[in-house]
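In structure tokens, the next block holds one chain alone, the form predicted alone.
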Amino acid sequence: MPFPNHLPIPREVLTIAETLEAAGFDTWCVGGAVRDNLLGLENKDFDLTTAARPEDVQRVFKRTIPIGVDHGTVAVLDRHRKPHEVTTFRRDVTTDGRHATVEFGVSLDEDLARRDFTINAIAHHPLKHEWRDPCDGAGDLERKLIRAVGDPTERFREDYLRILRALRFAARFGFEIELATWEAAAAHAHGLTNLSAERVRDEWFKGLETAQRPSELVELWGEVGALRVWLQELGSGERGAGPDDVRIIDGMGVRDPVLITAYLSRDPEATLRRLRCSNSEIERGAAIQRHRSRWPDPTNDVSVRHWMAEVGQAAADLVEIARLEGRDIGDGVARVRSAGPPLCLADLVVSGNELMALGIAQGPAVGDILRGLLDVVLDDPTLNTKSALLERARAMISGGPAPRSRLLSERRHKE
């Protein structure tokens, strides 16, 4: 692959490089932006590597953030206060497969030799427009190959997350993984247990978002052994959409990693909790798990309204899942949503205080009556008026304290 004469490096990055060079520190562009631009992909998030030590960078620039000083990384803020990562040339001294102790004061070639894959070990001098590619990363880009720098076993033992990065790059670019690199990754998949859940989650989510076909990423995780270590619930769900049959997810209209994970897992809540997802993401998965087996009749607005009231905020996720499985409920849900009917207790025109004014004691009975009234207006939204609902509430009071189950039975009988 021939190197271009120039790269589209932002002016702010060039200014940082010029300042470091003027101070006597050799400075190069490295990382994903160099790789992506060689592939013809737009990426202006250029990182810099330099002979300057972290304290030198902090001395040269007035506005910096020490985001990883122990590993040589300082963020330099440009005039718009946007951070740009500047990292000192370094090499690993010791590592436990998760964290590394590094040594500064090495050369650019030594720095490139410690990187994960050859396609990420290419450097471009932003001022001299020179290239440094000691591992033939450009050749591997042309061959569409993911290959570890040097000994793949050593690279993976330094940081087991590199195994998952290899899978992500392969799925994103449609590349093959070089045989020795693949064999080392599979042989050391047990080391993935050393990683934090947060790092694994970020790599899994980023992989699903960027893969040309998400199913390929899932298959690679399964083949290398990563599913067995971190995502045990994938592969035996009710739909049979696991690592042996996941191509259906390629048809998803959105690249939502939480939705994809929940769809593939037989126990989404457990999977998302293991990955240390946020409470809202875990609840999304739990809601999908609760409601994924019950669907409305999309031609019956009463059925759709009751279903939407039951599933609440999970409706959008479930509509996407239904579409994947060949259930056409989206039009019915959109039709009901556009009509704007009452779908939750907050939409009722009467409140608990008004029910207590009728003589209902504060407590569970108030909630029972409100839920019964919601069932009434789900059947017929025109009844969501104060007079109609208070009249119905009086009838419920005289007929007993727990009307909801009776009303549900009557509604289902009518349907």
Ligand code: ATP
Contents of the next structure:
Amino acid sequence: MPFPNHLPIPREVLTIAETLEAAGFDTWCVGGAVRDNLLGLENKDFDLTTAARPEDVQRVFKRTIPIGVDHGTVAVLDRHRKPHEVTTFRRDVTTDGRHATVEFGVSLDEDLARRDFTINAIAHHPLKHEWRDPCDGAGDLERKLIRAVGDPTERFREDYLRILRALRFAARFGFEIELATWEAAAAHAHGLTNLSAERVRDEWFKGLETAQRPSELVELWGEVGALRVWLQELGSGERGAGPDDVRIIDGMGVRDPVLITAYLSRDPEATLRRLRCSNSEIERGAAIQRHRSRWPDPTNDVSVRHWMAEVGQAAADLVEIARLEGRDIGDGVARVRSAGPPLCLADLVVSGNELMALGIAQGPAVGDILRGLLDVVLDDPTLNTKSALLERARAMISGGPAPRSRLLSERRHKE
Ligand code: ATP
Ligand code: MG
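Having gone through the form predicted alone, I am curious about the other one (the form predicted in complex with the named molecule); can you provide its structure?
Then the entire complex follows, led off by the chain already shown.
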């Protein structure tokens, strides 16, 4: 692959490089943006790697943020206060599969040699327009290959996250994983247990978001043995609650990694909890699990209203799941929603206090009656008036025909 003379490096990044060079520090562009531009993909997020040590970078620039000084990374803020990462040439001294202790004062080539894949180990000098590519990353870009820099077994043992990064880049670019790299990855998948849930989750979500086809990423995670370690509820075997055919997720509208994960999992709550997702994300998963096998009749407003009342906030996720499975409930839900009917207790025009004013003692009976009234207005929203609902409430108290009132009288008998 012939290297282009120039890369579209933003003015702000050039200024940082010029400042470092003027202070006597060799400075290069590296990493994802160099790779993506060689592939013809837009990416202006150029990272800089430099001979300057973190304290030099902090001294040379007025505004910096110490992102990871121990690892040599300082963000330099440009005049718009946008951060640009500047990392000191470094070498890993000790590694334990998840963290590294690094040493500065090494050459660019040594810095490139500790990077993960050849396609990520290409450097471009933004002022001299020189290229440095000791591992033939450009050749691998042409061959469409993900290949570890140096000995793959060693590289994965240093940081098991690299296994997952290999899968992400393969699925994103439609590349093959070079055989020795693949074999080492599969042989060391057990090491993924060493990683923190946060790093695994970020890698998994980013992979799902950037893959050409998310199903391919899932398949790669399965084949390498990563599902078994971190996402066992997504593995094949006994039939899951998710799809028989993982490829169904490729039809998703907006790529939503939480939804994809929940959809594919036999136990979304457990999966999302293991990944240390937020409580609201775990709750989304739990709601999908609760509701994904009961669907409304989309042509019937009564059925749709009852369903919407039951699933609440999960409606949007469930509509998307139904659509993926070829069940179109979206129009029915949109039709009902645009009519704005009462769908929850708070939408009822009568309150618990008004029921107590009818003589119902404070306690579970109030809730039972309110739920009974909600059932009534879900069947017929025009009944959401004070007079209609108070009349129903009186009938329920005296053992009238509404279903919840029977429940209520049963409870009364027990008491
Ligand atoms: P993208 O940002 O598109 O996900 P990237 O290659 O820029 O891809 P970053 O995580 O931003 O990935 O890292 C920047 C560079 O740092 C990589 O290109 C690679 O050279 C190096 N790098 C990142 N993570 C690792 C790692 N775990 N092991 C070795 N090198 C890494
Ligand atoms: Mg990057």
